[in-house]
Every structure is written in C-alpha cells, then in structure tokens.
Amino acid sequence: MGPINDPSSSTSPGRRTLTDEQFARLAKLVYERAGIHFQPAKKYVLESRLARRLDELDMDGFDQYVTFLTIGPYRDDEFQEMFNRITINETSFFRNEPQLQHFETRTLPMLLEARKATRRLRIWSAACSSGEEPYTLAIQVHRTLGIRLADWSVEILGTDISEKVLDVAMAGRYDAYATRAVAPAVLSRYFRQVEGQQELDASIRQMVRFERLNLKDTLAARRFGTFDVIFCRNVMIYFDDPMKAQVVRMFHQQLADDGMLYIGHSESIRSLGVAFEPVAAPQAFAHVKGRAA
C-alpha cells in the first residue's frame, strides 16, 4: 500500500479551496481515525482529492464537510468514502523481488522445520490494499510445500482500512500492470485469463482470508492472534513516530518469538524503541523479535 501519493494533475469540475483553518480540522480527523499524518504541505492533497466529493454531497465546502464527518448520521460511511479517495493503493505482484526471496528461501524453510510438529503457519499481510502480496506470499508458500501443503494449516491474513481495495483483493481478477513481474512460468501456473484479465487459481485464493482493519484499533487486531510472519510494507512512512511506535508494539506482541516483522526499504523502526533486532541479509528489510524492555 502507498497512500497519499502526489496526484500529477487536480483540477475537477466545481474544485474548492480548502483553507489552513479546514485543513487543519480535517487533518486531525485523518489521524485521529486512522493515524495518517499529513503535513501542512499536502493540503492541496486533499483539496483535490475530497473537491469531486463535495460535488457529489451537493456541498458548500469544506466546513460543510468537516461537520458532516464530525456529527453527521452516515459519518462512518464517510469515513470509509473519504479514507478510499485519498489513500493510492500503489502495489503489485512479487514487489521487491530481494525481500520475498529471503522470506522464501530463508524465512520460510526455518519456520516450516520449527512447525513441523504442529503444521501451522501463519502469516499476516498488514495493509494489504488490494491482495497483490497476501497472494504472491501464498503463491510462495504453496510452491514451497507442495504436495505437503494438504497435510498443513496454513492461514494467510491480508488486512486493509479500505474496504474498496479489498473487494478487489477478493475478487481475485488483475490487469497486466499488477502482475508485470510475474514470471511466465508462475503466471500460466497459477493464474488463467478471463474477461481481458488474469484471474488468480482457486487454490491460492482459498489460502487467504481478508478482513477490513484500521491499524490504529490495536484492541481489534488482537483478535486475530499470533503471527509467525507480519508484513507491513510501505505504510508506516506516513505515520508519525507515535504512530509508528504504536503499530510496531502492535506487531511485536502479535509475532511469534521466533516470527519475522518485513518492512519496506524507505522504512525504519531502529528509534521506535521497541525490541527489534534487524536482520543482517542485504535487501531483506527483515527484523527479529527480541526480548521486550
């Protein structure tokens, strides 16, 4: 997921100019929904992103807006409106090639020998947007076991706050631009075209499970469990560092002991100051839990 990417062009019938007053207030209901911080920089982000929205609520402005997300009857399905037109959910198949193969030739192996008495394993895509890596992790995870695969529990959760993004994740049916690097071999294995599209096989779909979560509600990701594998790949950039504490405590309580936390290459948790030890693997942008302090 890559949200609040710069758009190239804003203009849209009956644009509104959203001042430093309303930016501010909206703002703050951005991060105190889903801890998205957006600097004073990127007003102009959501003046062009919400101005097509206020045409179609029929709306004065801003200010009109900002009371209907505040107090309004149907601010919840705003809410979720609102998080699905500002957030760009920039992803794709087997994305960061280095990084999954240490997640398949590394992590993998170790962790399918330290379950070997319970067969389990479980695996957990943090932001997901629309399925592109929960699928290629259980593209990687079905290769690697095999014929073994039927004799194992294997549970892959992919998480996002959008709930647009996931129907596409559950529809399971992708353009060529999403699956551009995917090696033709795996393409004609696991996927077959369909209506101009390639849809994934029922045999890697079945493997994952997706669910709509805020990363900010620790209280409802604890629901999910224990993780052997989390990934959470180019999200928490947009985060502020308290944020960014919170999710990554988040995540260290819910990993295995002996579980693998991947991040994304313009990512850093070193100052969080929560017990991770970075693996020492170029390019795999991979950490272990240590003890917590």
Ligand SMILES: C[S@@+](CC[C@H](N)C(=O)[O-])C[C@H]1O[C@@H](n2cnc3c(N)ncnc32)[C@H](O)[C@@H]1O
Given for the second form:
Amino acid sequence: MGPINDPSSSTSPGRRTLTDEQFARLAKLVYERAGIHFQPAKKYVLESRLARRLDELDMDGFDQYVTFLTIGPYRDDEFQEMFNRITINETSFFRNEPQLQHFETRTLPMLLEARKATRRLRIWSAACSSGEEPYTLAIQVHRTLGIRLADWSVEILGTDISEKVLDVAMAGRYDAYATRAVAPAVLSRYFRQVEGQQELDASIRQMVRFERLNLKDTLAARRFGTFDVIFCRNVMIYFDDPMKAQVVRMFHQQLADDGMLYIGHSESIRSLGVAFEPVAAPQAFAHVKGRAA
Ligand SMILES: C[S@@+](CC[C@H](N)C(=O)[O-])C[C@H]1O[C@@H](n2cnc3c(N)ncnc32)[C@H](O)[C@@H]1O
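Write the structure block of the form predicted in complex with the ligand for the protein whose form predicted alone appears above.
Okay, now the whole complex, with that chain kicking things off.
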C-alpha cells in the first residue's frame, strides 16, 4: 500500500472493477453485518460507491478490500465507513403525507387520551436517515399539543446505521429539496433561513435524539426500551424476508400493546409470521399488535 489519498496511484485499468465473485463475497459481508440484500443487478452500486474508498486506502483492488473487511484490525471502523457510502438515504419532510395525517389525526389523539395519566409519549423513527422523518413527527406532536407540551414528556428517537446522515440530522439544516413538501405556514413557523438553508427551530430539534443503530443488532435496540409509535419506512425494501422478520419481531417486542407501527408504502410485513394486523385505513400503512405473538 502506498500513501493514503493519492488518487494518482490508482489508474491501472480494471483495478476498480468488481468481479462477480468479489461482488458475491462483498454482498455476503454486507448482508451478514446489516441485513442489506444487494441483488446482483445492483453490483454497480457497490462498485461505483466504493471505488473512491479503494483510492483513499490506496488498495490494489476489491480482493484487498474484502480481506480488509474480513480480517483487518480496523474492520469495524471500515464497515461503518462503508455503510456511510453504500446506503440509500433518500428522505424528506412530510414524506407520504396521507400516512402522516393518519398519525396526527388518529394515532396521536388516541395515544394522548390513553396516556393522559402518565403524560409520557415515546416515538421511534427507525432508519431515520438525515432526520426529516423524526423532525416531521416532532412538528406534528408540537402543533397538536401546543402549550400542553410543557406538561408532557415526549421522547422522539431517530436511529440509523449511517453516521454520516446522523451528523446531518443533528445539524438540523436542510436544503430546499428536503423541505419541498413543507406547507408555507409550517415553514415560516418552524424554520428560518440561514446561509441559504432552512434551519429547524430549536423547539423542534430539542424534541428529537439521534443514535446510531444497526437494525440487525436487536440486542442493542433493546436498550432504547418500549415505544408507543414506531416508524420504519423505506428501509425494509432492502432486506430479505428473514431479516425483515427479525426486525419486525423486535418492533413487536418494543411496541406498547396499544401502539402503532408504520411502514413504507411499498413494503409489506404480511406473511412474516409476526402478529401485526394492518389498520383499516387506506394509505396509512399502519399496524397494531395482533392477538398471538
Ligand atoms: C431510504 S432511507 C429512509 C429514511 C426514512 N425512513 C424515510 O422513509 O424517509 C433508508 C435508511 O435506512 C438506513 N439503513 C439501511 N440499513 C440499515 C440497518 N441495517 N440498520 C439501520 N438503518 C439502516 C440507511 O442508512 C438509510 O438512511
């Protein structure tokens, strides 16, 4: 290996090509670590997103990288670095509005009534990317509770496997693309323009806590305790059925008996053998706990 960060040392043709065999080994490592299932058709994603990393590490090719991830002394750090690069982090504020309306107009009032004795509410945005989803939920809780918020303990947790997106989330500043679906009144109430970006108001930012969590690590997730609402949207599309079942079983354990699980509109948790029942509300993609676990 030569000097780090010297792209000039990486020009030999084919060094950055991922062969089918290397792809299979890399995809297996990714799956075992994070449950993310890369189809062979997505080989180009790994190849293009990791080519630069190979340059940074001044590696000869993907064989060396796979070895590094398998037996290298810094493999845990490298997995983290890799997940920062290979995950798809598409998200935005108020994504899938009808579903969020269900949360705000049905689930939230139901829970505020059910929790009026303890006045405690816990919401988990699992695989939250750069924070737009948990912050959207915080805005909804904030405007629903109004001045009553001071009497409630509301905890909103955002978790993701990628540290890179969590850094963006904690910064709380977004571009016009991220806020494109935010109504003008909400924009002026909860954001302010700073250096060409939209900065989220401190009242909302302080309602959300961010932690790194790999959803495959169900034991690590337990430390976060039980939630009244779990949002896990647009990440299970990257999981196969065994991984989905593992994650959804974990949600079952960590959801209050009268709690609600929201999933992405192109995802399904039917036929996983976990006792969740869809609520009868089209476009809500919401689930309650069924009878038998
Ligand atoms: C497409 S984004 C979805 C963001 C948000 N939930 C939404 O629907 O707008 C998917 C996120 O899942 C995260 N992710 C992928 N695999 C994960 C895993 N095993 N554990 C935790 N997060 C994961 C990615 O880092 C990415 O930020």
